[in-house]
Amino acid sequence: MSWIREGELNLLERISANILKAGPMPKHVAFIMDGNRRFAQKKNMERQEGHMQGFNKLAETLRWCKHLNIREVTVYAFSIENFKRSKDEVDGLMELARQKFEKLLEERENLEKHGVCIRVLGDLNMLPLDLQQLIAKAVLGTKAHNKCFLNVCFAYTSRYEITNAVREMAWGVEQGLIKASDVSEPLLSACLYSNKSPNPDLLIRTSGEVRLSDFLLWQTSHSCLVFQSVLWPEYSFWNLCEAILQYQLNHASIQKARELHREHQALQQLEADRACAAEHLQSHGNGKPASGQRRREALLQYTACREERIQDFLEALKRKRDSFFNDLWSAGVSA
């Protein structure tokens, strides 16, 4: 089955999308594709057939978000947890994986024609190495489309990469590119694995479960969140609009929310740069209170010096991901 899947809406369709369109639409979705495996043991099947469903099912509905206008979806593939099922069915979510990735590889000028990137989010060092190498192949090779994104979390769990932003604030502390006190909430945001994305307008979790099981926690903190019964596998065209409807009359809260944060962020920000700039005055000074342009200079001198070694420390830290991307794509090619 193709990762991306060619074909119009029917009638009903494209007028039910049109009027969903005359709204606010969402951006970027992110998905909890939740019940392959209810749904094998509903139809009597493996679990490996529910996994195989639940894949095709995506890119039948990556069909569906290219229709709508949605450029970016994000979808939870393989949380880390899940390394404690059997044996048998991580071995057997590791060959789809390998069989998927194959296929997208194989697909490389169907993914050029229609723009798309695909980025995978989580710790690869917990795969096999094969599979390691094809993912490189795979995002390497479509890292240049622009069109809409694909982003695939795969060994990942969202309280992981926030601990790992965390260790890769802590590693440009240590080499000097930034200062303790450079470390904010937007800081930690650039150095997640998401980085690249916009944080979803809308998460849609299916099977009936309210929970988000350690799905971009830190990243849908002012996103609608729309909680479905139905399982993945069966997701159908009617529950994406269903939930996109829910967006759209949640959109005025959300956007609200969302500005009220960014206000909040930025006072955050000009406050602790008032707070370094004064403690540095103070420390140069001759012991006089500064006077008030004194301390706009050097609250502006301040904020140009902190925004540098931010901007440093980004492309060093660019530069490092980009290297483990590259390194599997080397070793590959020469294996």
Contents of the next structure:
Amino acid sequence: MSWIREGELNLLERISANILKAGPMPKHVAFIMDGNRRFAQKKNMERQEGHMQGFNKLAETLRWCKHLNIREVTVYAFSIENFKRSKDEVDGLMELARQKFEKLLEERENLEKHGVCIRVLGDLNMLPLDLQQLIAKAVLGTKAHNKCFLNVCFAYTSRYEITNAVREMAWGVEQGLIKASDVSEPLLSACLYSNKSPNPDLLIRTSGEVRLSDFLLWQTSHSCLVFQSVLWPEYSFWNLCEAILQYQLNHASIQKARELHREHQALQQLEADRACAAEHLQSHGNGKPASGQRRREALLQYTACREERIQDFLEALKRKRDSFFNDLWSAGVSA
Amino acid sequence: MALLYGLLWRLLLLLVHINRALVVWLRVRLRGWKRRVWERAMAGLLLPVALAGFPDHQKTTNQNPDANTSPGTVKRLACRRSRLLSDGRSLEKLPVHIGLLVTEEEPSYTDIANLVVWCMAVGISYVSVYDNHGMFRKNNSRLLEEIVRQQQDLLGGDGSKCNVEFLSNGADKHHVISCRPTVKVLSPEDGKQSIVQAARQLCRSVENKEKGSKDISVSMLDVLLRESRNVPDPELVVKFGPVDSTLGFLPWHIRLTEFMDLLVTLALGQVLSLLICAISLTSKYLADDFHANTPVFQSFLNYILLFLVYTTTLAVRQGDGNLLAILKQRWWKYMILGLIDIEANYLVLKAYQYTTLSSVQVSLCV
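Right, the form predicted alone is done, so what does the form predicted in complex with the partner chain look like?
And the full complex, kicking off with our chain again.
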């Protein structure tokens, strides 16, 4: 079954969508697509069939999101914890992924028409090599598209993502690109796998579980969390509308909290810069206490230097990540 | 056209707000008031209380001690303490670490202190209190005073047994050495900022060539974020307030945490008491001044509200909690209980015509 579903909404759905669009809409929605196995059990199907139905539901949900002007969707396809499941199930899921990514590559013109950019987030080293190559092809093929974005979290856990970001920053320090004192919240956010996306506005988890299960823990600290008891393969347009309505109810308070957090974080950055600039002045000064003017100049200079360092580091990181995909792709082509 | 949609949207939001407010009001009112009536009726009919089937979703949270019991004799306190303990023991599973996430603008210190003391009394070892403005952290001492005072009030002068250890910040003050139960006051700095600090520490050690960047692992970061004490991750976070978000609560630690939204604000307790008081007063007023002999009519309005809110909510729910499914399984229980409820309501409202307000309230509360 295809990744892209064509088709308009029916009249009632269209009216409801228009009513919802009168209010603030989330620009980035994250889904934890839970409940495939329970659905399969309920309908007396094979588990594989449950996962297939889950994928079909994903394609349908993307269509609804397109009609609701939700430009970016992130989904939790496979967790690193899921590797602990039975070998049969894991192999089945990998095979499903292979089929789906191959189908994706076949539909390239369709993806270009809709401007869909696919990104895969996670510790891809843990996957079989042929799957990694398929993923690299899909990601590089849709890189230039910018109308809507689909982030698939495969072999992903949030703790591994955060640890990886710390490792990248440590690599930057090792290479002499940045200093340890440059480490800050925005820099860590820029080193995550999801650095090209804004933080999700809305996180939806289906099947009634009320946990985050190691999904986007850093990015969803100020997102609206909606837990719905419907199983993922039974998800409907009205469930999505319900979730969006809940987002709209919480919108004002969450915006306020985000603003507060941002102000607080900017203040902390300023304090840190001031401390570093003062230290710098002291070590390079001639023992005399510096004037206010001198201190302000030093602060501005230090901030400018720090920002330049960080830009260079982020460029280097981007090059490193791109070359990872390019190497995979060229290995796949030549193989 | 856009204007029309805008208006419809505003109307939709208003309806949802009203629905929510009604659900909360009815749920809390039912639990508090009718439970006592029902329990007595059950006992009267010699039916086991278990049949009453209160859908107690909050199995793993605290049971409120009687709000109306006046702080009094040692015997009463001892009864309450043992009841709290037995309540805790009767639960199948208690979280080792519970988080109280307050998303209100102006939280009530007394209510939080109450919650903390109940958690400790029921047997939960670690309690974390968080609000996203950092107000509890700023007013640390005030919260500590309230907790100590509530401990005295609710559990008697047992302060020496239930030593509260106050972990305010990783680096500084520990008030008492004993380990359980422990209260931790958190603010947004303990969330992302502490992860950044751990990252900075690791980068500094890489800068000083003490380790390589490839040596950094999840467990290394985990150890740094857990500080020196082996406090487990919060297993359950109970959220108070209208906002459906974690608002920066310990992002690293909430990997497998379950979130429970009680849909009440802490201040609602005060508002509800006020409402219940108003209802009693108006019932009495109606009976005295207007000689209105309408106990059935008064409870009829109540039932209309219940029907509008709960039946519609259940009707749209899918799956096992659906109205049809519930009716199929347990219709006869609801018939019996409905009959008893109507009669009990009738009797209480009738009572306002024969006696004073205070005696009705006292007989309800006993």
